[in-house]
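The chain below stands alone, shown as C-alpha cells; this is the form predicted on its own.
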Amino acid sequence: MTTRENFGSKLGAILAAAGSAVGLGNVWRFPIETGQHGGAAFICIYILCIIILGIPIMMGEFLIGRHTHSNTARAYQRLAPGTQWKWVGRLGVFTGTFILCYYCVIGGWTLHYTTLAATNTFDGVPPAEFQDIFALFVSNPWMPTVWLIIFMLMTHVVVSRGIQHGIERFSKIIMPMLFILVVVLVICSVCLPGASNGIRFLLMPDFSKVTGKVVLGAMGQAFFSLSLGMGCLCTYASYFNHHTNLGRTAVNVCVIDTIVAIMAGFIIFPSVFNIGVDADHLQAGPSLLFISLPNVFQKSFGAVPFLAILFSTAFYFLIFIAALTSAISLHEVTTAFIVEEMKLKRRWAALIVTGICSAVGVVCSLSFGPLKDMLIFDMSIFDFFDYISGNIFLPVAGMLISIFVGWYLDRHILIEEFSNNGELRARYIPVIVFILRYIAPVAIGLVLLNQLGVFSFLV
C-alpha cells in the first residue's frame, strides 16, 4: 500500500488553497457586483459575509478533507458509512468536472487576449470594435478551441505530477507573481489622472444603495469566490498534515482573496473612471473583460503605447494565472476520485480527465459558433453549464456541507480536527458549530433562492 503525499509544508498548503480560492471571479464577476451595488457599501457587507459564511464553511471542508485524507467522495463514505450523505461528496465531484468543463473554455480566452494585448492588436481599434473582436474569435470553430486545449494541457502538466511537485511547487511559484502583477496593476491604475474618483467609490461607502438583494449578491459573491462547495478545498485540506491549523489557514485564505478582490476593483475602477465611464453601467461576464476593458485600458494608457501594451498584458496574464490555479485545483478533486477509487495511477487519472473535460470544453465552446442553435432550456450549451453550476449545484452542496458538519459529525470529531488532538486552544468551535447550524443553511438558502430569482417573481 502506497503511503498518499501529503503538502510538504505550511506555506505550499496555504497558497494552494488560496491558488483554488483566487479565480476569475476576483476580478469577473467582484468587480460587476461592486460597480452596481455602492462600491465601498458592498465591500463591506461583503467582507462581513466572508467573515461569518465563508470563513465557517471552509473550516468544515477542511475539516472533512483532513479528517480522512480521502478524496471527497470517499471522504463522507468514512465519516457516515451506510448513509445517504456519499451522495454530498459524489456531489463534489461531479459539481468539480462539470464546472471544469466550461471554465476551460474562458481559460482559453484568457490566453488569447494575453497574445493579443502582448502584440499590441488592439491600438487603434475603433470602440464598436472590440465587440466584433470577441464576437469573431468565439464564434470561430478552431481558435477557441484550440487555447482551450493549450489551456487544460497546462493543467494536466501541474496535477499529473502529484502533489509536492507539481500543485505545491507550481503554486509556490505562481501565486506570488500574481500577487506581484495584482500591485503593479494596482501602482499603474491608481496612478492615472482621474483615478482618484475610483478610489473614492472603493473607498467611501454609499449605503443608501443597500437593499435586501444587496445583501443576497455579497453572501452569493463570498461564497462563490471562495469555491465553497466544488470539492477542491475538501480534497486540498485531505493533503493537510495533523499539524495544519486548519482555523488559520482558513483565515488566511479568505484574507489572501478578498484582498485579490479587492485590489482587482482598485485595477479596474481607476481605469474606468479615468475615461468618465459610470460604474452603474459596467458590462457584466465576458463583456467586461474582453470588450469593455481593452477600450478601458487603451483609452487610459493609450497616450503612452508601451504603458498600454505592458497594463494589458499584464492584467490578461494575471486573468489567466488566477483561471490556471482554480482550474488545477477543480482537476484535482476529479483526479484524486479516479485515482482511489478506480485504482489508477495518476498521470492515467489525470489524462482521463484532461480528455474528459476537453471534450465536454470543446462542445461548450461551440455553442458560440456551429452549435449556438443548440439550446438546453432556451440556454446556450455553455450558459447551462455556467447556469446550473453556479445557481444550483454550488449553494445546494454548501447548504449540505454546514448541515453535514453542524448537525451529524460528532462534536468530538470537530473538537480534535480544530484543536489538532489538543495542541491547539480553538475556543471558536461552539461559534463555529452554531454558524453552520442554524445561520449558514439559511442564508445560502435564501442566495439559492435568489439565484433563482424567486424573489423577484415574487416582487
Ligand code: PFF
Contents of the next structure:
Amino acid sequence: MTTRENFGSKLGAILAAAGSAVGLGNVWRFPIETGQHGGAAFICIYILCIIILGIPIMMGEFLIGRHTHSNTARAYQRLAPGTQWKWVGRLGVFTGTFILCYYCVIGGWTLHYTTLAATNTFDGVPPAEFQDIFALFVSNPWMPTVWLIIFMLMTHVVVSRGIQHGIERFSKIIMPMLFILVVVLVICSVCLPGASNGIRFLLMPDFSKVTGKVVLGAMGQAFFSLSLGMGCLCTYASYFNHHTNLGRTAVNVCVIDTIVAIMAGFIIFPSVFNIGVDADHLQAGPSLLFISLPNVFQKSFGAVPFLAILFSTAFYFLIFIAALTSAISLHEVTTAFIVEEMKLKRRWAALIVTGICSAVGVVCSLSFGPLKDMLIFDMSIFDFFDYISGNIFLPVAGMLISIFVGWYLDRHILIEEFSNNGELRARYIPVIVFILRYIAPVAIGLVLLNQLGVFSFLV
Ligand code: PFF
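Can you give me the structure for the form predicted together with this ligand, which would complement the form predicted on its own we have just seen?
Below is the entire complex, every chain and molecule, led by the chain shown above.
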C-alpha cells in the first residue's frame, strides 16, 4: 500500500479548506442577498446559520475524512461497512465533479475579464454596451471554451502536484494574496465619495425584509459558501494529521469565509452607490459580476484611468483566484477517488478529471451560445447543472451527513476525533451531536423543500 500524503502544517490545512470555501458564492451571491434582504438583519441570520448548522456539519465532514484517511466514497464504506451509506460518499464525489463542470465555465470568464480589465478595454464604453460585450462573449463558441480550458489546466497543474507540493503550497501563496487584495479593494471602495450610503445600505438592519424564505435562503447560501455536502472538506480532512484540532479548524474556516463575504459587500456597494445605481435592482450572479460591476468601476474610478484599470483588474483577479482555489478542491475530490479506487497514478487520475470536466464544461459553456435552445426540464444545460447540484444534491448530502454523524456513528469515534484521542477537552460534543441529530436534518429538510418550491406560500 502506498503511503498517503498529509498537509505539512496546520496553517496549510486551514488555508486549503478556506480556499475551498471562499469562492464565487462569496462575491456574487452573498453581498446581493444581504443588500436585498435587510442588510445587517440578513448578516445576523446568516451568521446564526453558520454557527448553528455550518460549523457542526463541517466538523462532521472533517471527522469522517480524518478518521478514515480515505477518499469520500471509501470513507463511508469504512465507517459503515456493508451498508447503503456508501452512496452518500459516492454522491459527494459525483456532486463535486458535477459542480466543477459548470464552475470552470465561470472560472474561465473571470480570467477573460481580468485580461479585459488589465488591457483597459472598458475605458469609454457606454453603460448599455457592457451587456452586449458580455452577451457577445458568452455566446461565442470559441472564446469561453479556450478560457475554461486554460482555467482547468491551471487547476490540473496544482492538483496533479499532490497535497503538500501542490494544494498546500499553492494555498499558502495564493490565500494571503487574496486577503491582501480584499483589504486593498475595500479601502479603495470605501474612500469613494458617496460610499457611506453604500455602507449604510449594507449594514442598516431592516428586519421587515426578513421572511421565512429569506431565512431558508440564508441557510442554502451558507451551505454553498462553506462547500458543505460535496466531499471537498471530507477529502481535505483525510489529509489532516492527528494533531489538527477539528473544531478550531472548522471555526477558522467559517470565520474566514464569512469575513470575505462581508468584505465583498464593502467592495461592491460603495462603488454602486457612488454612481447612483439602484441597488434593489442589481441582480445576483453573472450579470452583477460581468455587466453591472465593470460599468460601476469604470464610472467610479474613471476620472483617474490608471486607478480604474488597477481596481477592476485587481477585482477580477481576486474573483479568479477565489474560483481557482474552490475548483482545486472540487477537482481533488474526484482525483483522490480515482487514485485510490482505480489505483492510478495521481497525474493520470487528475488528467481524467480535467478531461471529463473540461469536455462537459464546454457543453455547459455552449449552452449560452449554439446550444441555448437545448433545454433540460425547461432550463439551459448550465442552469440545470447549477440548479440540481446547488438545490438538490447539496442539501440532500448535507442532511445525510448530519444523520450519519449524529445517529449512526459510534459516539466513541466522535470523542476520539474531536478530542484528538483525549489530547483536547472538546466539551462541546453533546451540543454538536444534538444539532446533528435534531436541528440540522429538519432545517436542511426545510431548505430543500423551499428550493423545490414547496413553500411558495412563504412570502
Ligand atoms: N464554496 C464555493 C463558493 O462559495 O463559491 C463553492 C464550492 C466549492 C462549493 C467547493 C462546493 C465545493 F465543494
